[in-house]
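One chain follows as structure tokens, the form predicted alone.
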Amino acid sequence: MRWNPQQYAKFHNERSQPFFDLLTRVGGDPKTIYDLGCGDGRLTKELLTYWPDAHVTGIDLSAEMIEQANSIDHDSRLSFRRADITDFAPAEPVDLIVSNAVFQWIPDHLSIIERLTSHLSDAGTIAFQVPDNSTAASHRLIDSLIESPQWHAQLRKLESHPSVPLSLESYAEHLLHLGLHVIAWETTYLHILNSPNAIVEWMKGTTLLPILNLLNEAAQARFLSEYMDLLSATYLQYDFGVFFPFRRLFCIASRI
């Protein structure tokens, strides 16, 4: 799947917020942290204001992205490669790994987290976010596109839709059970859009990408009309715009 990094970047603040909020609840003093899922490195660089001693290596799989990660101005503390995350094993015990937003594109990603968790260090901890909007309007609309009449036939072959995150008890009992220490929450951030397109743009830079994917330019217009519709019949606009809310999942599991 071809990512966007400008695309992706249009609601830089809003999917930033969730990273700082994981990040404000990771303690300890980690000198070896991985980002998995780094995107364009924007985030993966804040990493060193708050642990500015160690070393940050940001991961992804997408080459468009670790290309737009490898332009920003950073130093020696800072590095990016590519990678995929299901089956990457750092060389040496790792303090700290971050993942912002990206389990939820793997299936069975709990075997992935258990396998991460392998790789941490004595004192290590794993912090990662999930987003869990798959019963928001926005999503679902997308479902019932997908499975209309007009669209199934050229969508059938659908794979790297995103996968619905597990509950937030699953992930911690399964942490749980891995003998680590587990801070665990949810949070509903309610965003504010100038309008229902706004969504459409939104939704653009990710979970929308695959289905775009297998659809010509003209099948993509008239696609993303039909969501925009829709869109616009469910979400009350306002003066102000419109209401975005966004639920998110957190857990943070540590070895002490």
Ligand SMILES: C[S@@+](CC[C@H](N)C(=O)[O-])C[C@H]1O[C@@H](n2cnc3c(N)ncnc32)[C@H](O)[C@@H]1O
The other form holds:
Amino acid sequence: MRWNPQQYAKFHNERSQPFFDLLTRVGGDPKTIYDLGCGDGRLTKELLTYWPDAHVTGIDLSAEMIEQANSIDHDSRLSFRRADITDFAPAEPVDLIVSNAVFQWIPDHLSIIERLTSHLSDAGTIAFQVPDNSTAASHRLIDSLIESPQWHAQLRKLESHPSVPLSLESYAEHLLHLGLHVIAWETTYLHILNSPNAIVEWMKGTTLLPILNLLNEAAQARFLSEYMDLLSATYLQYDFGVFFPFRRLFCIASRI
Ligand SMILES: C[S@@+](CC[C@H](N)C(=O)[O-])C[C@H]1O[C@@H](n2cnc3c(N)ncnc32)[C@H](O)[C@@H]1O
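Show the same protein again, this time as the form predicted together with the ligand rather than the form predicted alone.
Whole complex next, starting from this chain.
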């Protein structure tokens, strides 16, 4: 799938907060860190402010994202590489694996997470955050459009529509059964955006991508306009803007 780093970065502050909230509860002194699904690399670089003595590697499948990541100013402690998380296999055991807002794009990611834990060092940790907003109006309205008669035929090839089918308990249970120590929590961020159109812009950076990739320019405009109408009818416009609640799940699992 083709990512657009500029579109994704439009809500950098709102999207960054969960990454920092996740790291607040990661302890230890990791020397080798991988950021899986690192995107444009800006947050990956931040890992060095927490652990200046570490070597950090950002991994992403998107050529556009890796190109953007390589363009940021960085020293030899940080590197980026294009690779698929589903067959990610580091040469050496890893002290810390971080993954922010990525696993929802990977079907059957529980088995991938299990495989990743086998690459942790003796004191290693995996820390991840996944959005859990598939029941939010912003997502339900997209689903209703996809299933509607006017779009169903054009969008039936849709495969990588992201979703989080798992509850927080399911992630935690799986990781506990692997013998790991687990901290898990969930949070709803109440973003305040300017207008329903800002929700469209937000979704164009992520959830809408696989949909828009299947449509020509005219159809994209039509889909976005129909989506915008639905959002405007659903999200209350206040004088300060619109509330855009966004639920996210957090898991940190450690060997010790
Ligand atoms: C929503 S972005 C998150 C980027 C970054 N972690 C952040 O928080 O800013 C999801 C990223 O996951 C990457 N991704 C999705 N599936 C992947 C896979 N199988 N292997 C590697 N990267 C993947 C995408 O290319 C995209 O850059």
